[in-house]
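One chain is shown next in structure tokens, namely the form predicted on its own.
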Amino acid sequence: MAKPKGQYRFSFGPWNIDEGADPFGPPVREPIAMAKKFKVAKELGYHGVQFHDDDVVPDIDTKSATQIAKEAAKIKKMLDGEGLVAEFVAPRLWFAPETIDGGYTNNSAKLREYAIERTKTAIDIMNMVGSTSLVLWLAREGTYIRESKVGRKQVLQIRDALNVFLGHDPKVRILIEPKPNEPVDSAIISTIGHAVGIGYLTSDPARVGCLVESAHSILAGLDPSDDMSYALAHDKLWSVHLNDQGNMKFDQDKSFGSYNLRRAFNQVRVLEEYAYGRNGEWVGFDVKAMRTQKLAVGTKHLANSKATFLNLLDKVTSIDTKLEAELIKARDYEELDRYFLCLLMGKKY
């Protein structure tokens, strides 16, 4: 078994320890205080925390700049106390009533301005908690009915918004997290190819990259490892959200590797072959506890996802690359398939 080349730091968001509510039912677990979530992160061997802007500052739209700074300072102090860092901050625009018809692509100029100003505030909060990364999940940037918006115009509106954010902070790095659907029927920036492409339209492409979430790739009918490879070819894969997904259903955020272990293995392999993390990239887990989990075991999905990643990393670093090369040269792909199945099952080849 070879020594891993990658340098892996793990993170999750406060929303990954949740109350178990879903669109069809109420909460089933009691809320956990933010400080306790930080302690759990430390206990489970995580290194960082992902944030939405209103995770740091609840009811953000009702608070002054002074209040925002005060609350952000409290979160920073709590992180420091646990030896954790903030991976990124993301504006949670899709919860705001102003963005029901989109944020940066809203048909109302006034409401587009709201989305831009809210994001600028998120960048300020990002700095306050010690990060330089802004994640944009372009949740409502799209349409429920295509005739309601002009596609080319939407792309340029998002580009213009990105340029505003790049100008607002000369150090911010923007990570676009695409998803093909949910909550809108059709997202205008729906895949990693779209995310990488729009970065090149901006005023500073070097500061616009992307974040691949496993489930979002699967929802587009794609393999997450292929999306990661594409982004890596552009040097644009700056973070990942690993989870799993039962094909093209609703966004399930299953524990990493719980549905398709081979697909998870190939994601870990792509990262390891690149020596992921050497440039400061993060491995994030965006996973949900099963709704049936009791509060006392409501963080096992986080422990299990990290353990699965590390177990698969052991498999990746134990690949017989000489045998693999021989089988590829001989075009004996059936035998190559059998070799990897034996590897994953722990069976002697």
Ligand code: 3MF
Contents of the next structure:
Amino acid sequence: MAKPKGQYRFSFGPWNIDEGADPFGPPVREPIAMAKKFKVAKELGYHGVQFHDDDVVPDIDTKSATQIAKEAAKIKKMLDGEGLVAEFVAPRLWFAPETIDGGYTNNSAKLREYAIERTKTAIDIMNMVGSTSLVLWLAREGTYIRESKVGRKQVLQIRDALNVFLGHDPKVRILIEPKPNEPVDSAIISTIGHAVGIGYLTSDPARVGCLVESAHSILAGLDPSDDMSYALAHDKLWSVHLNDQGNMKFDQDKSFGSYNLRRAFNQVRVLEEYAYGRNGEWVGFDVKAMRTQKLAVGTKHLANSKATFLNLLDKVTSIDTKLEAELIKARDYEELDRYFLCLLMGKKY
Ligand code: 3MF
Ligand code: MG
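After the form predicted on its own, can we look at the form predicted together with 3-O-methylfructose in linear form (3MF)?
What follows is the entire complex, opening with the chain shown before.
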């Protein structure tokens, strides 16, 4: 087994330890306090935590700048106490009544302003918890019925908003996390190609990158490892949300590798080929415990996802690269297929 080239640091978000509610039923597990979630992260060998702005400051819209700073400082202290760092902060722009019909692309100028101001606050919180990464999952930037908006205008409105954020903080790096649908019928920045592309429209493309979530690629009918490869070729893959997804259903956020191990293997393979992490990129998970899981075992999805990543990394670093090259040269892809299946199944080739 070769030594990995990548430098892997792992993170998850507080929403990844949840109470198990779904659109058809109420919570089934007791809530867990933030401090306890940080302890879980530490115990499971994670290095960082991903945040929404209102994970750091609950009921953020009702609080003053002083109160926000006080609560953010408290979270920073808790993180320091555990030896954890904040990977990123993301504005939760899909909850407030102001964003029912979108944030930066809302048809009302006043409501667009709300989304922009809220995001500036998220950037301030990002600084307070010691991060320079702002993640934007553009949840409601799209349409429920296409005629309600003009697509080209939406793209330019998002560009204009990105420019405001780049100007608000000269150090902020923006990571766009695309998803094709849910909650909207059709998102305007739906794939990683769109995310990379819009970065080039901004005033400072060097500070706009992206985040590939496995499930979001699959929901777009694409392979996550190909999406990662595309972003890596642009040096724009600044984070990932690894998870799994049973094809084009609702967004499942299953444990990494749970549905399709070979698909997960190929994600690790492309990250390792790039020596991912050498520029400080994180391996984030965005996984959900099954609703059936009892409270005491409600964090196994986090332990399992990380373990699967490391097991697959072992597989990647033990690829017989000489044999692989020979089979590729001979164009014997049936044999190459058998070799990789044997490798994944732990069978002698
Ligand atoms: C939705 C997501 C989001 C984002 C999060 C951080 C709630 O499908 O994946 O999780 O990852 O908002 O940007
Ligand atoms: Mg995500």
